[in-house]
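Coming up is one lone chain in structure tokens, specifically the form predicted on its own.
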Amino acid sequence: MNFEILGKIEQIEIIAIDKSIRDVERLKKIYGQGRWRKLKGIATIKLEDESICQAELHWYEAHGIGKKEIKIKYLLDE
């Protein structure tokens, strides 16, 4: 699902660290070495169909490489 975020993610949480993240072998290969933390956050988005709402994304960040994969894991109101 395509989606823009406006403004700021907000309410950010880590959810797993380096080893404890299933798929950190996959990113290392894929976007390099770092120290990679699972994170997620509540931002205002807009969606492909123009709608704008509240959602839960989750995504992979590592220092230097930024933020990676984000995703809507729930919409918060539609």
Given for the second form:
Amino acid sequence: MNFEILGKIEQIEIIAIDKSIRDVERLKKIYGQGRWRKLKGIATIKLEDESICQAELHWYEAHGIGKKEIKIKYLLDE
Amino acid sequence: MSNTNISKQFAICIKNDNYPASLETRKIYEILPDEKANQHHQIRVIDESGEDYLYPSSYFILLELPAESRELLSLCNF
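Can you swap the form predicted on its own for the form predicted in complex with its partner chain?
Starting with the chain above, the whole complex follows.
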């Protein structure tokens, strides 16, 4: 990951499950079979340029595989 | 030829560390403007999920294309 999550991810919500995830086949091919879920949440992050800000994050996870590809959707403030 | 399509930006992915399901190297992606992200060396990309997310600018090479080429690329299904 090219940024660091400081503390916990909060306000976690499920966005999509399994076949509702557009790229679920890519996830299964790369990380393995499982019931994949796409989630979102808010966290404080530290970017590569050392700046610290709140961000909305999206990621994928499956039981036994864990969180994968945590991506920044929006930078909320600094 | 619409102004929207002419102004679209594209970039080639040259690195996909930590995001093998979301990005493919050597593939062209559409870029969306995001001044705030750019200030942090991030770039807003419509990735394999079909949604736009921030990625490090260093993962991409921006394409400087003639308007006609950008228009044709805009008509492609990604």
